[in-house]
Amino acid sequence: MAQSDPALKPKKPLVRDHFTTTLGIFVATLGSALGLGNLWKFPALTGANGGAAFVLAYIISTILVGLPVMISELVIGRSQHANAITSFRRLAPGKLWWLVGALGALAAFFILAFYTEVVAWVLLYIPKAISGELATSDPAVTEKVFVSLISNPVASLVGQWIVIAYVAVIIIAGVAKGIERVTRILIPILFAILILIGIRSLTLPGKAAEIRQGLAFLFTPDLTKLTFSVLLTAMGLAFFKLSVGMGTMITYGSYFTDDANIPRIALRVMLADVLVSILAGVAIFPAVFAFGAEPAVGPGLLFITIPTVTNTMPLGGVVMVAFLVLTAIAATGAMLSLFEVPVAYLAEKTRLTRTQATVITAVLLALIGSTAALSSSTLANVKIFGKTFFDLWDYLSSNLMLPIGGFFICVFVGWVWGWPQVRDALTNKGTLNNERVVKFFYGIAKFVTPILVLVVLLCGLGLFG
């Protein structure tokens, strides 16, 4: 294992918050993984990519790609207790591996550019739900409300700026204790409300046949729809939802205690993340078919469907408001982890204070993010490679930058860092009785994951197959 280069250490080391307990580590990491990827992006992509075939591709991608990359990132971060770029600089001094960390930081920034706008939609939906504007079970009405919202340039920009400012304030104040405490309360409540909506979606009166259609769409795969394009999209979602390939897990890993069991924590986070996605699918797709909505409607699927379900429930308006509030707060964990990547680097590698680094990141994000916020209004006709700015930032990060970063992370762990160092790091220098699990992970990360990522990337880009 390469020794740390003293010259690479910041002159004024950042005082780092460390997660204090195993439960705190799990909850904070899960808080980074959970969010709008589960409740918004998973249903939208499942609806647009053939339903169950996409779900199958996603689960396979999560096991063979997402999980190995997550473990790799966490162990890299914990081994150096530093940001994504510095961790690679210390492990491979004088080499170009730091560019992998830089690519992850750039991906995190692009994701925030459109992710903060989706969170803004959620926040802007709350007053509409309270006012009764969404008090309907007609998906055509809720679709009209959604289109009107995203096509309003002032609301889109102001909503996004509020979200950016909100996250920036938390980052400046310090996030470790806040994330641990808040997510311990909110994640169980989000589970409960999601299960409640799912039960209602499965028991809509007079809709038994449509409900079966919705469940078949979600759970009965048509393998003819399992194309390389679908695989590439599923892999991009696995990276996006597990917050890997974007420097977040390296950064969060740097806050882990040295006795944390990284493989066990990562596996539990992955299973919980998949479960929430499936619950979201159960809550949404039976209702989509029951009310005659279009499953391939795209990013608006959540905003069109959830109101139609909650409005058929007793106290449905209250449940809908609670769901929107909790969805926004659940997204906070993911936004904090993404925001922390550039802030941690700036604060550790320059003379900037944490506050200054956060403000600079927020201002740049507001500028770049405005292109995504205006993609359905002022900039709707501005397209690059046939994509709006919103879709472009999504595609570049989820479908290209994250898989490319994940590929090189696994190559680094498997072929550069090497088995003795990985074994010592993941067994906590032999104090954990998990060497068989570590060997299995190492084999997957070294041989299987890089090949899968590379083949699917080349096929998706039309360069192979």
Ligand code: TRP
Contents of the next structure:
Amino acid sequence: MAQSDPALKPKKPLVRDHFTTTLGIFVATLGSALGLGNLWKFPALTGANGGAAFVLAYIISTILVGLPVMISELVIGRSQHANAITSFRRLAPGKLWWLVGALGALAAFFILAFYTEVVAWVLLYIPKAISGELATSDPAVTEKVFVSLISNPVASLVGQWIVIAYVAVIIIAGVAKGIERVTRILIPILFAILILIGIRSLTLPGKAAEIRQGLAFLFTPDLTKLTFSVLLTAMGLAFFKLSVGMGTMITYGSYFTDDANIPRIALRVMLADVLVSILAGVAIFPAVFAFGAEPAVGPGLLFITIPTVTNTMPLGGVVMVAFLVLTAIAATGAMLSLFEVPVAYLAEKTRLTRTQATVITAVLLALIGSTAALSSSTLANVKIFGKTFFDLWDYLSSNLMLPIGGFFICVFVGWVWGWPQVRDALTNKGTLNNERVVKFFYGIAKFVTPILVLVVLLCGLGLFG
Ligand code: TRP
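Next block: the form predicted together with tryptophan, after the form predicted alone:
First the chain shown before, then all remaining chains and molecules of the complex.
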């Protein structure tokens, strides 16, 4: 999907890769969006925040906030065919807008600090699934397995280091393109397995009432559960799942061809991403009620519930292992897109080579990440603002840095860049015949998204009201 484009060469010394087909663009962008956000974070947060009302808030945030920020980022990157910081520097020379890109590089560290640990849990679960330790439909048993795993400091640390090293090796070896190609084939398989587990969850024998309860939990909103802090978490999830608010999508947009229809691609990625999350919810929540698990257990929900469903299936162990492997692969695409942001920043802003920048990023990440890795063992009692390090990095990035980044990105597109430029960039100079859609998007990005983000952020933090 990525070949050098002679037309882009004169613009800069480096030959830039780009995606060559609409399908390639769509799949690559979706590859960054899909990951633990869908399979792990969405169910955990939905369970912890009361269910359907949270899902509704998340979907509304995705439409009114996530999608406009995604279109804004993609069009900024595509217009300059450059990384986040350079794009801002070129669009607003001499101004401080590049700081949005720098903030994004910092956010990448915080996200990866806990993300790599969750991937480590996924990998460490594979031998347990193979050995039969997880072959049970009793959530009390799977919970014990999960808790003993995360409270083992050595396994947590070493597991995380292995994940960081493996992502760093992919970045240094420059085989990301190969990984993306593999991901492209495996994502449909992950889809299929998720649907399979979902069907099993919806047809668990003798559990009709519990299954209905699980579906009601997921789809019948109780709006009294919506506080501003829940709204902020839902909005943070919308940012996280679409990989927006920190420059990843600016970078991806820079690889788009000049004839790509950005609003349409963004809309499709958003729909697919929401669909995968809902599928994960359908796979998990009926089983939560059927086997008497607790929806609000937090980060362990996926690890506690999925084995209870797969265990009731023929070849359940195989399905479980396949699910874990595919989850790790989906997460790899997301990790690569995160890792690349600080690496590109260091390699461009300092004299470091790309390899040195990657090694430094990996070491820094292992240091910050170890605080998250040890959050359920050695450092379990260390709390900052009442949160363990794991929760703190998660909260800081999703609930603070991504919304702040997204706010400035929309303000930039709506108020600084200006309508004629945005219109030209998104209609591909009028060739797409989508001016009404673009105008609608522009109105939302200019007036609705920034105000919504600001109100939810300030109220959600309790600074206001
Ligand atoms: N969206 C990915 C997921 O759901 C995670 C991710 C990748 C991300 N790149 C990002 C989150 C950039 C925020 C910002 O797993």
